[in-house]
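Shown here is one chain on its own, the form predicted on its own, set out as structure tokens.
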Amino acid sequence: MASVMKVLSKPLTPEEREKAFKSSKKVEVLARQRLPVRYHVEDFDVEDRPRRFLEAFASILKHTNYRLALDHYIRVTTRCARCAVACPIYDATHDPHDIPCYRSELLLSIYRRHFTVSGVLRARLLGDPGLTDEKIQELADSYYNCTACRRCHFECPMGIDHALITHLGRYILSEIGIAPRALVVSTREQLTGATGNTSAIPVPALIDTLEFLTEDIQDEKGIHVPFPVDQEGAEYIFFTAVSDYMMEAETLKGIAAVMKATGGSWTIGTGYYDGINYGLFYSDQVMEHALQKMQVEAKRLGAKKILMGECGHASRTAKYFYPTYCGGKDALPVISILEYTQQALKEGRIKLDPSIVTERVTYHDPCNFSRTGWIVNQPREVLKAFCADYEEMAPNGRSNLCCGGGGGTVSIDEVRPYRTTVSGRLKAEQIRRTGAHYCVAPCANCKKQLRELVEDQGVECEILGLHDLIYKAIILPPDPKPEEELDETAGGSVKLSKGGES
């Protein structure tokens, strides 16, 4: 594996620090709320936050297997730094504070003083009175600007996933009120909403995106591919970020496609259809309703695999903790459309085009497809197989850089500019480098940080999905014949009949 890249780049000039860290929230709703963040939360009750997020921690302890990691932590950590070199916001920041371990010990010194007989016994000598509402401030705000991207797992000469202790860190936060508005909204309209899913796609309009998408691809290639849907007993359900049913037309047409030339059976459900979980960025509790929910969709349907679309945290998700929570070893098993569409064009069930894309292509790496080595070379053999001019990042693959939007940050609007500025501030200069016109992220939050990114920093190239590279090069079968058709002859034609009798 490629070593990860050294801190080189230059630290925020005053006026970029004060543009990334600026806050557009109100004086009065920071007095009310006593919480100096960037993000916006919903009001909760402040009033002693210490007592209840240690009783939220105690809660999770029980009922989880997070002390094991934590007792191992604790015991081996060395906070040597090693993995600020591996990080993208110290990179940009210098700041100790954004150094991962130095975040890691916050919730780790928490553990290790109120958990532990030796922290309990040695702060009643030394008279530590414990955990502050100005230390829960500063977890509050640290742990939202990391990107959870786990690069710094690979520095750590003890092997700490420090994003692992973030997302701990965060799920405890949610217990007692504190988890950014844009996260809590858009989950509470997936589990008990009246459209049940994060965008609030009812299914009458599902229905309408899907009809025209189909229609589309039928005056654009001049064949007939379906979505289908509530198709019982199919092989795959398929469930993708729904936002991609507002945002995505040209990746949904480019799956739409390759299942149609592979024939695959498949099938999308209106019982459930989003594929988003952001319980992977801040509550367990959260990621276990979502995963249950496409379960049952699953089993209503008769499906026999669960097929993931474009998404990265999506995918993983499903792919890692779907068993976990939904039948483990008899849960469906999970497989992303990248490794759908890699399969079929090396079986030579699709066909692309080498003549249409000829721009230079680059590729990023979803963290969560790429970090634990499960996508990375799968979408470089099809892009490689169409695409004459490509251009590799560096580093990629598993030392990928994040997009900046990691972590569910993508989702809070109100830090673009840190997200733009700090934490994406290196992939943009990756991109850069690439001289790319199209740069492939096959996941909904990573084109979208993408998107914000290459604008704000004036990097000229056209971020798209897999999928939709496919779309443009893919040739399809042609729509079966009707059953009565001319039999052209020396004689003229004729007309044959259902059985074939002229």
Contents of the next structure:
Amino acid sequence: MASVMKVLSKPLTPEEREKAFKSSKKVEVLARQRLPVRYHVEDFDVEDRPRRFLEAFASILKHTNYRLALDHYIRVTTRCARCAVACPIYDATHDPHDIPCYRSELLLSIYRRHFTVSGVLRARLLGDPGLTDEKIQELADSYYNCTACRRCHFECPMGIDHALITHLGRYILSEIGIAPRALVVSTREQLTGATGNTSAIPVPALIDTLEFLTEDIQDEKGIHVPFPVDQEGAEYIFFTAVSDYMMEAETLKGIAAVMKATGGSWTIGTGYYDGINYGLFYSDQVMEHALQKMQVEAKRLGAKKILMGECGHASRTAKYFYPTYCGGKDALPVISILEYTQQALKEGRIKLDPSIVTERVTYHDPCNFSRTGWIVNQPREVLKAFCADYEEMAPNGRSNLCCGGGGGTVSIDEVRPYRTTVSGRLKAEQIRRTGAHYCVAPCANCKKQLRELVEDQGVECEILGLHDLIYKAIILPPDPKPEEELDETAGGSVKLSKGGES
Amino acid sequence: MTAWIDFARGPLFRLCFALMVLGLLRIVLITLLGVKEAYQRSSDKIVSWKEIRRQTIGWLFPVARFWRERPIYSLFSFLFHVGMIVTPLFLASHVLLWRNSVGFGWPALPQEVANWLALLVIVTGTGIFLGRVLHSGARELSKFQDFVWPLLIMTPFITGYIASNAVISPRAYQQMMLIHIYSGDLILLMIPFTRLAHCALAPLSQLVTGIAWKFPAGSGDRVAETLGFADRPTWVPKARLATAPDAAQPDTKGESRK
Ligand code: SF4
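Output block for the form predicted in complex with the partner chain, input the form predicted on its own:
What follows is the entire complex, opening with the chain shown before.
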């Protein structure tokens, strides 16, 4: 089988390259920050960066497990460049600096030079001055060109996980003040701000939105579907990318409809309702604290399980790092709504009308779901159950292509030209080839990126979540109560819970 | 010259071989201890051993993976490795050497097959060398030693093949043997100290990666503390819920709601 990527691949034209890599930064900023990268960074001490970088590196090595991987990787790396073919970025730019292994080598060489005996001795012999500011600048640029999609991991015969290195590199950079402002500002609000979430949505606004959604469903389906709030002892506590409450009404309605149809006991906690965790993209400390907030809220409401909405990175952090930071094997189980819905469908607890969605549908695997093999078939089973015209992209599943906005880059608006011409290039082609009317992407990040991508690349396709489609097709059991009574209690659960809240 | 040859295939070979075994044992042990320590450091003991096993075995026998990307290069690389391991181990004259020096041996390959295998190593070795030179990405990525390795590894195969197959003068034969044995010894000696160590370490990669993703709880705060950022505003900076989930229970209500 010839490489599928070859078929899709279209090298960048010089104009596209120019557009994608142009920096929108002002000259003064560049001069002041001495950081020629495309994303904005908050002002931070520029003096003595190499020394501070090494200090941060040393301290991270001291308290974490990264040393294990670094030691191993520098022993086995053979720089064979096989990973090049896996990386959508390299495929677009054909710049050797975008080969995953080259990216990793940037950090590995610093490690070798400064943190291994042989490296230090060798540097003495050769009079190597060590880490320079230029190298840090290159690192800062390169590590945010990568979307941390982890596709290259599967192609490395030596088993090097380049995304782990990217993760570490970004962590070190963030400790010396180099991290995209877009991410830093959001997490600051999430961890220390008044609203406690990345989109700065206050509780009253949340409640309003939920009431509004309930009314909406009432109008569209004629059935009362509540969004339970602050219900103590609910089985599931629900977290999703908080931006969904502003931007993904359809997804939320679909989720609520599924919960209603299955009689699931779930709740949204007003103490903390944000699943987003940008810590995964740049800082272990942020990641830990955001997960702790989740833990506290889950305990407060006495939930038994954590239910994650349609968001790849949020679900991955919860699934794979919630146990890391919040109690290991005793941590609450984490379930994705995609698993929940598939299970319910299999057990016949939800009914989907196969005559509603007649247009062609395709499915985009969010990397954070599919790469580990956690969620690959579940959404497909659901889609195939009610979409007659279902078409796969290729490659898909575990070796899918990233939407181009992974690793937090989707939240960095100033790099949009890069995302839609370089990192999302193959994806746009993939979607175009399916000829699909709907592209289902059950991830807040993927959705935002794919919408911008199809717009900029001129692909005719509507991007939506899995539950958006489900909402269209779901057959809800009629309310048992007579009409008049129902009117009185519309939005009742919200009011009720408000009482119990204080 | 005979004395030099005898020295190299006698005591020197034994020394190099012993150093190789000890050296590899050392790094494998270091790696495994590192894995154990990292595992103990993280409170998350949920490791997907099945996935690690699957990936490891998949890469040990990568036949199914060739066709995905760069198929020719991958096939060449695979055959190169097979030939490189099998030929020296099962060549009749090598087995004989073992029998003479340590007192035991094992069945050898027919000379004919061994010859073909040696040729295979030479051809595929040249192939992957060219692959590195001609692939723009690989070329850019490679350091000097990356180009030298395939050539160095092919040296004993080329010389050995010539010595046992070509009709050459006894003197030339001895020269070939000299290069053959010394380069062979050199390679053995270098294995544990260079990236050739991947022969023993690569099977541990998936395990190492899997465990390295298990972060120790509280590490982020400790890093910040060490760097003097302890007062950096973060959410409940001192709560270590991971280590004491219940201790941090009280007064959380107000905390998270501000
Ligand atoms: S993680 Fe993805 S974007 Fe980054 S180097 Fe690997 S394949 Fe490329």
